[in-house]
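Presented below, as structure tokens, is a lone chain in the form predicted on its own.
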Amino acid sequence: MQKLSSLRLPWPTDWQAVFGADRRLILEIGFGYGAFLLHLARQNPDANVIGVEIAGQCLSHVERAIERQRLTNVRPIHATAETTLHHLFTPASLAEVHINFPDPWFKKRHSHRRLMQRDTLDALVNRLQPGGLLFLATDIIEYAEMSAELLASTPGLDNTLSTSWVNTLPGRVVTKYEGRAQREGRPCHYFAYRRNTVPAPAIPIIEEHPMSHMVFRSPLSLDEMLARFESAEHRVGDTVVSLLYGYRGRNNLLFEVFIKEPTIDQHIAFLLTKRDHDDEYTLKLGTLGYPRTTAGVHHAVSILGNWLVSLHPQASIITSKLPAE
């Protein structure tokens, strides 16, 4: 099976091309060891079923199970929910979304990591087609109460249940985690909502920018620049660019960089290479880590390039291929 990742799939993704069939789309966010995902695929042969997960062990386990069971209508993707919703899917493209037992992130300082948040829910509503269904399950009462309040204040969704949630849902397959919660006496809370015709929040598809680079002139050598390098963190709006390490290559420098954006994290590298003229250099994105040219990558080129130029009063930028702010 071809291993799929949000870092290598087109933005947005042509799911008909991925599956070889144009069928309705069902998404499970965080499929774990895949019992529910495989159940969705078997129960919905008329649908293309997509599961997203960040744990490599879970991905490998599910990929092997799909091959053993010869299922052709399901694909596991290495991706976060934020990247999936903002980069891979177009508005009104999803028929169903399933979220099973998301991490509650109990500590207050970790609350921003919870999946059920206004920004993520708005993206879900935008990507659901009219009549599309959203299902949520949790065994944490505090998470259920928080989610109930959030869902009830979402105009684009209608509750299909007579109460905020129910503790049993007929026809549902019991996952490994779900079974353990029940055996340990933790009741499960199930939500079921339907997308209505209220206009969805405007959530644009985030596509890639053109590749960026910088050419500059400096009397400093590669070794002199590397000697001045220090790890640093820069914030540009809601993006964090962390300059981690610098390394000396034969004819270049490699800078290891971590970029955190609201919808994607990237751990990548930039190359600084000497040009034909002794005092000219090119700074460009390397190929380490399957980089995608997001706005955060452009910020990183600008930050790193401007720092390199600032190292010497005679240094100057020759060309800068960066998008307009």
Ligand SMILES: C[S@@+](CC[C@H](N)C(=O)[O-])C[C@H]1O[C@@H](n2cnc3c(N)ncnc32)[C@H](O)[C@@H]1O
The other form holds:
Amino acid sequence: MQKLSSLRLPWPTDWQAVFGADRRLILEIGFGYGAFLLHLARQNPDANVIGVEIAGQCLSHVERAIERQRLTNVRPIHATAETTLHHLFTPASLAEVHINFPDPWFKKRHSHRRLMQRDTLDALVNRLQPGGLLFLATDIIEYAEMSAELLASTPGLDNTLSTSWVNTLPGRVVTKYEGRAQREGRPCHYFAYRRNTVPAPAIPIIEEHPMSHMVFRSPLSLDEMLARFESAEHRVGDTVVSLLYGYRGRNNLLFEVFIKEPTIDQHIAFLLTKRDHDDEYTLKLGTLGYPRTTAGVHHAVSILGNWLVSLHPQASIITSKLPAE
Ligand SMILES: C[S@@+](CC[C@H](N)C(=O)[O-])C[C@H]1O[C@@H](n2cnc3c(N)ncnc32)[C@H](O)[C@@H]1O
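Same protein, different form: I have the form predicted on its own, so give me the form predicted together with the ligand.
Okay, now the whole complex, with that chain kicking things off.
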């Protein structure tokens, strides 16, 4: 089975092309060892079932199970929920979303990592089609209470239950974490909401920008530039660009960079190449890994390029292809 990831799929993704069939879309976020995901696929032959997960071991486990069971309507994807919702799906495209036992992130300083939070829920509401369903299960009472509050204050969703949650949901396949909670005597809390026709918060699909690069002139050699390199962290709005390391190639320098944007993290490389004219250099995105040209990548080119030019008073930019310029 071809491994899929949010970095390799087109933004937004043409799911009909991925599955070879135009069917309604069901998404499970954080499927773990996949019992529920496979159950969804078996129960819904009329649907394309997409599971997203960040743990490599879980992905491999589920890929093997899908092959063994010869299921053709389910695909696991290496992706975070945030990237999935903002980059892969178009508005009003999802028929169902399932979230089973999300990581609680108990500590207050980690609360921004929780799946159930306003920004992610808004994106989810935007991507659900009218009448589409959202199911959530958790065994953590604090998480249930926090989610109940968040869901109740979401105009685009209606509760399909007569209480905030229920403690049993017959007919469910028991997930790994659900089984553990049951064995340890902790009650589970199940939520079921339906997308109504209240307009969703406007959440654009994040697509790629054209490639950016910078050409500059500098009297400094590659070695002189590398000698001046120091790791540094730069913030541009809600994006963090970390310049990590510089390496010497035969006719170039490679800079290792980590870019953290609200909906995607990328660990990529930029190449500084000497041009035919002795004192001219081109700085551009390298092809190591699978870089995608997000706004954060443009910030990184700009930060790195301007730093390189700042190293010498006679250095100057010849051309700079960046979106803001
Ligand atoms: C507590 S486990 C629950 C697994 C499974 N759903 C179950 O009920 O047994 C949470 C799962 O969510 C995954 N996960 C955590 N953060 C995620 C994110 N931002 N996007 C996608 N999956 C995530 C973790 O790797 C883990 O497998």
